[in-house]
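Take a look at this one chain, the form predicted alone, written out in structure tokens.
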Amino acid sequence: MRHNTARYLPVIAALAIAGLAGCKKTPSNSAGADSHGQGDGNPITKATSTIGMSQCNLGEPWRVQMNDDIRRAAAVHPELKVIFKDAQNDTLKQRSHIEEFISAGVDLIIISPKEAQPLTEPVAKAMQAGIPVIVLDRRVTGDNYTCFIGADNRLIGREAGKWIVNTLGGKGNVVELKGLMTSTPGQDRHSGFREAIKDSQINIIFEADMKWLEPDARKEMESALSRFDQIDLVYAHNDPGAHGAWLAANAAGRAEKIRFVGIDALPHEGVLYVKQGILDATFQYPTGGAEAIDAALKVLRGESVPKEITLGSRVFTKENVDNGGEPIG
């Protein structure tokens, strides 16, 4: 007996559609959020938007803090997923991070570059691929990025120089322990400082690139101590550098006669060192982690963000540390 299957096709099609509707997978969300993003502003189009974060290294406490700030800020937005990568102070490795993020098709990239020039090309490639890029802390060359977030390092260096001139009465022997001088913060903290002291009688008797690392700073300070009997102050481009210099001077029995100035002012590091009497001053350099997530959310919603977001800074000394420091600039 032949069956006329044609007359059953509408019923079969209807059952198939109903079955698909019942089995349709809800968009996955590894962070456990609904698909509408935040309650305020426009919804993010995907249930989970992926951000690739490339950190130049995690050997500096300040950079660990930056990652923590990003992680904490993203945690209250469960529609976001952040993938962290550590370049371990290797520029080539950081370039490969960006290439990996592009290949993976992430929705947005945050990068804190090790060096400006070598990271410019991969950032431009991400932009060409339609992936927004937020550059955090250290710049790349040119302006082919979505947004740069960071404090004014030249201003901080200049304010540190003014504080040093005032503290030393306009004259004295100073050691400058510089951050990585192929990075823009190191260059700006140096040039701002030199600008502030140029009309004084401050003598830079020793300078070295300690690459932001405390052990390197300690070794360089040991060299300075062996060469110079009179050192009035150490200006280090970050607090680990200033602390490394203090350790060297303390081991040589000379720390009490030298002042120490650093930059970063993390609560558990530079600010604590001021409270302990190790540092005489530290200048705040905010990580920008929370601000990066705020900007990322706006970009992912299709909102505009400023090309440049400049973060404020404060100075902490023994006179004001218990009151939260004082703003500079």
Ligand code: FRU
Contents of the next structure:
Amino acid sequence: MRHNTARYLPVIAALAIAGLAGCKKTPSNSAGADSHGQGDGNPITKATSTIGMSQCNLGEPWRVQMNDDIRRAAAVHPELKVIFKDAQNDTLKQRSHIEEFISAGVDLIIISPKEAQPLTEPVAKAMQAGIPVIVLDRRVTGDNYTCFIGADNRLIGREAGKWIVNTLGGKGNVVELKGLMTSTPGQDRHSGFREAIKDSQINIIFEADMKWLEPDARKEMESALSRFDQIDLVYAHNDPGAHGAWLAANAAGRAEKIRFVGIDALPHEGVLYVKQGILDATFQYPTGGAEAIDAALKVLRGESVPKEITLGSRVFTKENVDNGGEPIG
Ligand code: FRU
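Moving on from the form predicted alone, kindly provide the form predicted together with beta-D-fructofuranose (FRU) as a structure.
Every component of the complex follows; first up is the chain already shown.
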């Protein structure tokens, strides 16, 4: 459905007269009106709004899923145009994305940042330029953004810890394969987990930063296997990490004796691994793609959005996987 521009001419004219229009280039909008953060809760005052989406990488299925979720949610709103950029796991490239979006004068930015600290400043610059920014999944530092959307990683880490304590009867040797520790989900999945196991007799015999990457997790697990004869369980901060660890253990003929726990629970990845008996549990980490488009539409219409949108999560085990898992928290 396209908007009838004539209907909004008075609004456009009023904005122009007030000197609010044309503060930056909006190539897709011939009238030049700007609807960020203003308006009256009505339809967007432009025929087309452009959203710049900066994805930190597309190497993992979870991120491909996030982009698909965004694409699908945006497709039913012909007034939205989304420009996708892939930073290929390069922080500097992702910083330039934001600068490019600012100079192109996009109407809103969605970013799923690789790392917190280095992406904080470009996000602040976009905000300063009057471009609302929705931060998805991994956080930036401070609160200079429009809205953050993501699941509670500390809670997920804590629930994973509780599940592990119960499953191991309160004691055992555990390997922790951490996600990139300069990204907030890695930090929170670690601290939540440690909090939950602190009064148990679980020993973390080996820990390593596998940077969210399956090949790195596999290599780290090879070292763990060569150093320790008794490993009861691997807690990996994502399913690619848990799968990489399983591949190493399987190649060493030890997978049967070790339990594997991951996070993400994509239907065709972690949930499938649980069904196949590769993983013992996976905790869902929703992408937030659809929610980001919902929030973007509200911002573009001048409606208010919460500063934080926290998504729920579920745990999948062999007992509950055929019934769609169970909610946590
Ligand atoms: C993909 C990913 C997911 C993980 C998320 C954390 O890049 O590593 O597996 O849950 O990022 O930000």
